[in-house]
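The chain below stands alone, shown as structure tokens; this is the form predicted alone.
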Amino acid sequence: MSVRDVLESVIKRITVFKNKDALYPEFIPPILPHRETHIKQLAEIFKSLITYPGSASLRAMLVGGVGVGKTVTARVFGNEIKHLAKEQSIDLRYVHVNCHRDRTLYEVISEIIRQLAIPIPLRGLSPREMMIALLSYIEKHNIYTLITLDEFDYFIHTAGNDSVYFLVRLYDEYPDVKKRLNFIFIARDITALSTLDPTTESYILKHLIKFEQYKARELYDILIQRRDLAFYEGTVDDEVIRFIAGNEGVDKGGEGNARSAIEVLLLAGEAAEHEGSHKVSLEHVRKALSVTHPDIIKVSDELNFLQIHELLLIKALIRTLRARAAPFVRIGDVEEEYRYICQLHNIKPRKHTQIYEYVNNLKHMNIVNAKLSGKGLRGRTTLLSIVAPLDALEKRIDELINKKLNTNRDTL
């Protein structure tokens, strides 16, 4: 096959995506599900930027783990308040600095100047001289700024107390001028602030906004929004979205990380596209999870230590999941399949109590997911699932079953 043939085969391949950009980390969605309260808190803190611009230097501290919406909330708020200010003839500009990349005082001020497109020759200037030039320019041109310092804890560790004090307490030296610099600080936790002097720490923490990890139902809403933006209609069923949300939701044992959940959706779509499939299936999601969750790869090593009946039970769960084409299946259905597989191998099946112990052991080893059913099913039953790709896992399970049957037949 020629290079042209290869290129054409890729370009003409079936795609489920209509706008893949909506699944990338830098994408800014039109609305933020389940972060309306945080936007409102920011509005309360920064409202005088619109009503009395320059009356005070305002600041807020956003704190929360990875993938809880801190960065996107700051960006959405910054862009919206900038447009609102423009309607009031206020020149408010939003700047977003990643302190993981720009960790020193010189780098942070340089990046602020660059994003504001201010014609200041930086060569040979100290950070203080750069800041004075910046303040002079925005005063002369009647500019106000809202500056987000993302990954602020990196800046604290690298630049130290004096640099932080210089940035956030700048107007202590100029009490009579208009306050044109305003800040949003973003960090994963506030422990880094304990290295600052108490006055600076309390100054930064005056307006603290906490971001909690997402629950499954919240991730479901976020993923539905991204699905509708990124995929063609009918290519990703709600069941697929529910499976990803249930796997990632903090209330379901996940990390509550929206960024990770969206990445799983992206990779599942790419897996479907690679196979030429018109739809994203649960198996595509399992393949995506094996990429985004490296712990799943360790499952293969854990399998070597399982008993024959635990292996047969996993085999039964795989077959039941595939037959039902569902993210979770009832333990009773899996037991029925397990008894059938035991019969095929002429092995006496274990009773329900022992099966339940196997399930708990496999759950503890992160091989199987187990949860109690909610409303909609008669009574309460245990629902089982597997997040690893079923085909690859079943192949390994079959190898181990055959090996144990051939070497341990007399002990069964």
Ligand SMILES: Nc1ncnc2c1ncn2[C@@H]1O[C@H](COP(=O)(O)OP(=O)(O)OP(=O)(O)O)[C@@H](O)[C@H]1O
Contents of the next structure:
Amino acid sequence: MSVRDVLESVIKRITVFKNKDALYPEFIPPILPHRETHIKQLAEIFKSLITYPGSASLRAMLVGGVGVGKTVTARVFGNEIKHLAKEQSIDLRYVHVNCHRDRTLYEVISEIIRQLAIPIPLRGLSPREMMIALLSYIEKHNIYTLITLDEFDYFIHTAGNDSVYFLVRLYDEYPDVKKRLNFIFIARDITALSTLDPTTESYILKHLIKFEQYKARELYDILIQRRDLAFYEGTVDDEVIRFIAGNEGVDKGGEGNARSAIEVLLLAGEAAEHEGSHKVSLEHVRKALSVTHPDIIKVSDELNFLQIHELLLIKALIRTLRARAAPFVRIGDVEEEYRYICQLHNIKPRKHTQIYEYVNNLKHMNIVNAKLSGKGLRGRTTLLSIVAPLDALEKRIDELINKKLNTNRDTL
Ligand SMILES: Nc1ncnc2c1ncn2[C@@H]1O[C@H](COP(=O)(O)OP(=O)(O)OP(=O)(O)O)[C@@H](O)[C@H]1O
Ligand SMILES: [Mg+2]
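Now the other one: the form predicted in complex with this ligand, given that the block above is the form predicted alone.
Below: every chain and molecule of the assembly, starting with the one above.
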């Protein structure tokens, strides 16, 4: 191939993405499904920024686990209220400081000054002098600020009680000035606050907004929004989205983490693109999951301890999942395939009750997922699924089956 051919084949490669940026962590979506009530609570707390600006220094604390939307909610709210203020001719600026990066008092105040683009020469000033310069500048130019201190636990830990006190209770010293600094604090849990003195702690905790881990159906809505923004129409079926949401949802044993769910969607899309596929398949998702959740692959150690019939059952499940191209398949269909495979190898298949025990065991070892179906024509049935990439798993299972068949043929 000439260099030109190579270039062209890369540039013109089939892609499922119309705008991949919408799947990157920096992307701020236009609306946040399932965070409406949180934004409403923020609006209640900060409304006097618009109605009576300067009357009080307002604050809220956002708390919740990994990837539950704390940062993005603060940013979206900050942007909206900034625009609303502008319509009322109020110069409200939103500042977002990540205390994981800037964790000393000096770093946090200089970052605030930098983001506000205030022309104060910082060199040689103490944090207190910087703060006074900042306050007088925003007083002179009639500026209000909403400042998010994200990953605030790092600041508490590194800067300590006195710095926290200085930053958040500044106006105790100047009760009569207009209050131009307002705060959103963000942390994963509130235990970090317990090292503060009780008044500062209760000052910060005055308005606590809790962010719950996402359920599967909530992640589904979040992922559908991203799919529509990032992928060409028809390249990712709803079923694929449901499969990802089902793996991450807190009600399905996942972490309820939107970041990780979106990352799986991105990686699945990249796997499809890499293969030159026009569609993102369930197998692409399984491959993506094995990257984001490496423990899924670790299963392969435990495979060594399985009995031959368990291995054959997994093999049957893999084949049925692939043939149906479905995230879950009925246990009856898997049993049928299992009996067929037994026949091929000239092995006597086990009875249904025994199969059921194998399934329970495999479920216990997290190799297989099992759940009850909704009520169908023939009542409820058990549905089975596998999260690990089928291709890699099947290869390993085949090796183990062959090994077992060759060594102890007589005992089967
Ligand atoms: N309700 C939602 N709608 C759309 N996207 C969301 C929603 N919640 C979270 N996300 C997305 O999920 C990712 C993680 O969210 P975010 O960064 O806000 O989590 P976090 O709670 O700050 O987590 P951490 O504690 O790890 O910092 C981001 O890409 C964000 O845009
Ligand atoms: Mg965050």
